[in-house]
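Form predicted alone, single chain, as structure tokens, below.
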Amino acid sequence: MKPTILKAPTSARPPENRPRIGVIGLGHWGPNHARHFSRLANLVALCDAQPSRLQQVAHLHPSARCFHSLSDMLKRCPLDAIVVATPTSSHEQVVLAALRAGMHVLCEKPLALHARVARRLCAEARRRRRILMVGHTFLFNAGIRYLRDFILRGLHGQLYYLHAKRTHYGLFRPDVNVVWDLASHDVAIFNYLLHSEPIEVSAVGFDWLRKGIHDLSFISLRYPREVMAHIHVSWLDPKKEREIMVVGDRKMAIWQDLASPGPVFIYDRYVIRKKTLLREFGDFQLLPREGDITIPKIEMEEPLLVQAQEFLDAIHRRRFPLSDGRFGASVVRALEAINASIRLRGRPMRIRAWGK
């Protein structure tokens, strides 16, 4: 069984042809993002107000100009597409104001910080005719997407329930909390695994640090037929951690981002449920069966190279890309729901089917 990978060449097309793209925001991600669009289109434009991190990345790339503020960029630099790597509270701002510049947009996740925020800026990009796409990277790993073709051959039988853990120490975020900067990731996954939204959740995060800034989160998700899910999101583990586990009637899967030799183990193991002798109606003997773990051979590839060249392919065809601007403001909604439970201590949050 192989997973479906988007491949990343670099583009056929001669340089001339190419997307002309500027990148704002050169902190974490900004970087990355030059690097891998220098390669598959036309790097024009940096921005950055912080002189320093600007310097320091338009040394690497000198054909492109540079810039200190977004309005300054869009006025000054023939641009088609803005990457937007600025913190999540500016990312409305400055959407926005690239949409009305006539610009495609890659966004970083989460796209914004309520879902009213996110639905307009779909809103925006629809009406201008826009490619509109959120930068939920591990869409793109080829780990989860054998993960993804795993479920939807139905390898796993009935699927009980999902189950994340993302943990690290240290990079705490100034403007979110750990549900916004990690819980996302795995929102995202899920809602991808599953072809389908949380329809409740719940959730309690602890603010140990900073008060209102939830450094941990325990939360639980219900999806349709029954599905449940749980994340548990720290930055206070001493262990960086990134696991997604699948767990089924008849397989079971995990995926381990840091693990060796391979992402991927599939689980022989299931409960047998054999009638027992009692007269007792309904009375069963639960027997666990225990098979082969497998390590299928996954070919991997950067997910942030494989996201630039989905966004690029989905300007040149004028098609919705994998991780679109309504599957951001999807994982928005449901993050929204879960810092509301976390604020009434755990109370379920019904969430409403997109467009009531």
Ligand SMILES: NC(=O)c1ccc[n+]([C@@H]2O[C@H](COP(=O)([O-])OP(=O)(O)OC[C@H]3O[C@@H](n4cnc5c(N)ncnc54)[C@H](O)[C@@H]3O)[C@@H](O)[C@H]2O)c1
Given for the second form:
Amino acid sequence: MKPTILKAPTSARPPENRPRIGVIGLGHWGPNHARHFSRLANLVALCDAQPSRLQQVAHLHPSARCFHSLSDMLKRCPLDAIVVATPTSSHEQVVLAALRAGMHVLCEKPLALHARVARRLCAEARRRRRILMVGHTFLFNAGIRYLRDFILRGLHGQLYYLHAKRTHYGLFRPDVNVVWDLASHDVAIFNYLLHSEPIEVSAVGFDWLRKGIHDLSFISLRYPREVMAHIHVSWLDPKKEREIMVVGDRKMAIWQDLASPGPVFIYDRYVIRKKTLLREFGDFQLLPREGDITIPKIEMEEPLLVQAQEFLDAIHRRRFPLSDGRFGASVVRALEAINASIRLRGRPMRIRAWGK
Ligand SMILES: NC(=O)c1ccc[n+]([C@@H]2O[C@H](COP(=O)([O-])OP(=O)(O)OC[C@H]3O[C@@H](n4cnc5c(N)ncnc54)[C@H](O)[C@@H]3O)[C@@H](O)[C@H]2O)c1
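Swap state to the form predicted together with this ligand from the form predicted alone:
Full assembly next; the chain just shown is listed first.
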């Protein structure tokens, strides 16, 4: 089975005709965006409120102009698009200002901290005919795309459930809890794999280290057609793990980002129902069948690079990117409901679909 690798062409245009990009937020993640866009497009501006961060990244991109504020960058530097890698709590303000200035925007995940804000940002982008994309990086991961093909082809048979584990020791974010930080990846992956959104969620969370900022959560999501999904996210685990499991009645698949060899393992395992003669008519004996475990060869590409190509191609062709604003908003809606359920100690929360 071949994975679907996105073949977004990198710009073959001469550098001076490529989109002019500014990156705002040069902390832990933003410099990775700067690295890719300096290769694929015209990286003309860098912006960070902290002079030390700006300085550290600026010397790697000497042709880019440096700014300490978004308003200054928008005023003084001609740009086509902005990549937003500031903390999540600032996305609303930064993305709105960028869209209003006529920029295409690639915003880091999660798009916002409220569904109504995410919706407003989508509406602004639509009104101004700008591309709004959200950096749900794992949608551009070749292993996750392999899983999506696996599900699309129905190789699992009847889908029983999905399971995600994303644990780490830290990084303790000051502005959001572990659900916004880590579960945003898994909700995006599930929505992508199932090509749908959860109907109902329930979750419990624990704030061991800082009161009110949850560092551990166990989340259940119910998708259409009675597909159940479960997420375990933690900043308190001794081990860094990123795992997605797909369990069906014919085959099972596990993606482990950090596994070698890997990252995908296909288990040929299913239960055989054998009629028994001993008991009453209609009784079955359940026999677990264990077949091969296959590790498919998957060509890996840096997901962030593929994501950058997708953004540039969407601008070039004026089309919706995968993980567009609407997709990002669907993730925010689920995260908001998960947080509401945590506040209510696990009460199930219904999620209404767009436009209803
Ligand atoms: N897609 C992924 O896999 C992934 C990985 C890591 C982080 N992220 C996301 O990226 C975003 C940033 O995360 P990070 O770990 O780089 O955070 P960070 O705190 O390390 O860096 C944020 C930077 O933004 C700067 N900043 C904040 N507000 C600003 C403003 N108004 N104007 C200019 N600069 C400003 C800060 O000075 C800081 O240098 C978050 O939304 C996070 O969820 C995504």
